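There is one chain below, alone, in structure tokens, taken in the form predicted on its own.
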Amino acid sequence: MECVFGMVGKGFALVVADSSAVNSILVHKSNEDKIMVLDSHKLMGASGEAGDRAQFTEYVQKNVALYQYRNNIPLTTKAAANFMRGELATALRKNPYMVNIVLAGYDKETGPSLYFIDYIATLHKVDKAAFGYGSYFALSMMDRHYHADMTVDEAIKLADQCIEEIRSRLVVAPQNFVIKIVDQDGAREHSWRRTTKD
């Protein structure tokens, strides 16, 4: 059961995924990294079908690196949000993508910001966003206590928080989660939550 989450605070963004890499009944292994560096700013979190989640993300990843060879200036966050978008919409109507994204980004102008991209195309720029069946543990923490101007420490109190939540109330938690910052320094690994080892 997939989870992807991740919120905006005070001159960054966070995404939180699950690690699990599940079929059926089984787990196949428990150290899957479903979020994306895109580019030295820029985050993907995605959930989905496992074919579908690493072809689309690796399409989008290289995509963005070409056109920054061709244009020697990067995409915004926006810029890309709207290329995925687009990219989603072209293969609703030929084969479709079962792939939901939470793309985080920072650009000097305009700071952080966060999308919610769904498999059917949706787009919107959020706050706060959440896929996958934990997503109803994590939005629920999240309205409960997020604040604009959250600080990283705030922020990774309130994902260890969901993380606690849903792998206390779903009945098939995933067990180990992967956090990722992006903020004026560029996108990095944060930290890893494990219960169970690789």
The other form holds:
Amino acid sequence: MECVFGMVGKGFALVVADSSAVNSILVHKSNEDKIMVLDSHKLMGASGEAGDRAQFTEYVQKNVALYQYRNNIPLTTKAAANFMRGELATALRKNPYMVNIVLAGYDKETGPSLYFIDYIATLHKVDKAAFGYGSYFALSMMDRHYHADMTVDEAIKLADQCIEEIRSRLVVAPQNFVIKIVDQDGAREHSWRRTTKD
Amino acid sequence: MSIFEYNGSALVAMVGKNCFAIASDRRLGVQLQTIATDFQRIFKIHDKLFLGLSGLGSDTQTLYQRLVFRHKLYQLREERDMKPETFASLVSAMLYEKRFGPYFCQPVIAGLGEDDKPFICTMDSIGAKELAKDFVVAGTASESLYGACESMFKPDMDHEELFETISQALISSVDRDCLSGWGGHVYVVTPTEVTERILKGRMD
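Form predicted in complex with the partner chain, following the form predicted on its own:
Full complex below, order starting with the chain above.
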């Protein structure tokens, strides 16, 4: 079962996602990257229907880039979040995208931020977010151990604790996880947590 | 579970002497799971008009954005703010437009009209207005709220007493509803000022 979660720390935001691509009982691949780098300072972790996920995330990424080309200034994280919500809301009553999104971004003026965007287009700015069956474990671990202004090391340690919980307590736990981070230096892959090689 | 109960909400508005109060809970949930405890359900349209939206979170956000857009256009054309009665009619019309594919929201509108006379109303998801002289309620905790408000309400309360009454009614009602709660958000509006307060209740 897919899971994505994220949290905000001191001057950075973190997104963790599993990397399994599953069809019924078959695992097609376990190195699928579900955290898209939207632009230099934004990360979008998406979970849900595989086709909708790829389609929607690419659509958003290209539109964010287009805005930057047209207006010579990148979108803020809040603006990108609201754009995504608008697209999901418009499509909701026609042809809904079954995609849940955790958007993490860093803006020079406002610092790091994290947005929870449901597949029904509910948008909320949060400090910690999680989707999927893994959310039951990740959110509880974060509720216990998260505090404001964590360092990168503390946040990675908490992410590892969440992954450990998911691995040990979820019956069909994903095999590998990817961790990506965004701070003032930009959005980048941080590390992988593998149990299988692919 | 009904779509109106997907996110969980509680809203109440009360009339006092030349003032009104509107209050909401703060929980944003996805069925049984709580996502956030600081969700905004009450929005200011202008200094003397507040809109509370209960029901599905996504539709409350969409509806709020559409209504702010319409009100800003109105302000540009008419060079004044909308009266609460007019705004209520606007909301009702917009909801009925979607009669066969509705927004899953129940709005609560509270404002100070002509001569600063308090005005409150609620409507169902397809725009059936319900004007009241004392209080209106909406959300998953509405049944508890009806009982609490009916017993606690007195006409012509001043703004201090009104704040106490609406807070007690809200907190006691959401404590009996698992889908709403995690504190309260109360706005008390008089002709001269707007007071915003956060309530701490049972944080569950």
